[in-house]
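Listed next as structure tokens is one chain, alone, in the form predicted on its own.
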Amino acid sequence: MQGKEPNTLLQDFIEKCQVHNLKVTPQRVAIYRELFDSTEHPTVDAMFQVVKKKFPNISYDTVSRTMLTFAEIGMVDLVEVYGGAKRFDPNVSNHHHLHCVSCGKIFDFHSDHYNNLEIPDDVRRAFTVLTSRVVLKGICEKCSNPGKISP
């Protein structure tokens, strides 16, 4: 859970909901917990498959709208995926992504160098930059060495 204690995360969630006038429902709590327990950058479909085990009557639309709401209020980030399903990142701290073009997995990485990239003057004049994230595309170790056995 992103390095925080579950009770602290839940309290953060409740406070964020209160600030944005969102009801704290069992379904929202379940979606939030599953997002923050995930080591992936899940899609709505992946979250729906997990959450419906605990809430069999939950709709796909509820999960989708909830995750999009979480992104709108800054609880999670939408991940830059081009042409695929939207992916969500519960890690809203400053970090960057490695995207495997073979298996589709997205890996987080940190880099002070990339954190401090200078925004060109012409971009600053034409655009108000709110955040920046570097995305490196390539092939992960598992896909590069399919016969290699992981420890």
Given for the second form:
Number of protein chains: 2
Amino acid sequence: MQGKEPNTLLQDFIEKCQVHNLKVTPQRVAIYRELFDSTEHPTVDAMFQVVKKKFPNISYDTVSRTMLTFAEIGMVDLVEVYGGAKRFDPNVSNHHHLHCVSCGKIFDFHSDHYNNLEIPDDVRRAFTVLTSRVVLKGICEKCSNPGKISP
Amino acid sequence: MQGKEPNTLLQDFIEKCQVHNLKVTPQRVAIYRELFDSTEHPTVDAMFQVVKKKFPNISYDTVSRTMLTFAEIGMVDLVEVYGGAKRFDPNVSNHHHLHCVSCGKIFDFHSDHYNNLEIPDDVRRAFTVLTSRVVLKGICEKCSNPGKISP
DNA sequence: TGACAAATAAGAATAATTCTTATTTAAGAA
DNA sequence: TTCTTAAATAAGAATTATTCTTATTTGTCA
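In place of the form predicted on its own, output the structure of the form predicted in complex with the DNA.
Expanding to the full complex; the earlier chain stays at the top.
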């Protein structure tokens, strides 16, 4: 989202709200801004902490409901986790994830090959497949070299 | 696990415990039995409800700790979910998942092709990749045909 | 500008998990 | 077999994450 001008971004948001009959409230705008600034995969609480700085009396519940609403209309994705708090992904384009089993961070990566995996016949017969994602578990660079000074 | 005789199964369990310096307690045996009878991907609470029938005064905490311990030693897997309770997979062989977005069930499926996906070079350079899984989202047969009488 | 459904804040309630403490027990040593 | 001890357990408190309830506020549209 970094490539877009702020006004275009807000205009996009307003249009999406109109399409889905959602009111454009200042709370939603604030959450939207922070969410699409984020390159992480924030939890509700993480987003609450950030938004609260600019919108001190926003409630946790509002942040939670809003993020779920955004997920319902496909504005963000709910990310696969291994239990615990929900995490959200502002990047809804086709991509894949690597979970660091050491620090718990989730890293996005891209692969045309992974984007175009064929669905096995038996699966296709029994299910309507909507999305496909490759999920890797591993250890990230930082966790592999904890002492290393970054260049 | 259906193919193995009960005694062999128990023997396997005892050996795994010895290897990892875990005591063979009746609680652990009971949980192990139920877990490997299950073809679902149970939560702690689901397992607690089942085990409680045969072991009425077992505590939730014991079931929870035990399942996490089993996951730590690789006896079961922690399954990817989209928030909420942890779910466990007694099937630790290489397989893939389909999540029904309607009923929430997780279905296992197998694919040699998916088992042998190449890791993209840039990912391999930056991460030590331990496991790989394809996660599909879709709608299962039952949810697609809610009225249909099963054959 | 007014009406009204939708959205919000605040706090209570619920769900999932982990922690604390006292007690029990499996497993190896004597 | 009995003894010893660290590990495991039960019970309940505490914590974390989420959702619900209720009263109030506010976008949106007529």
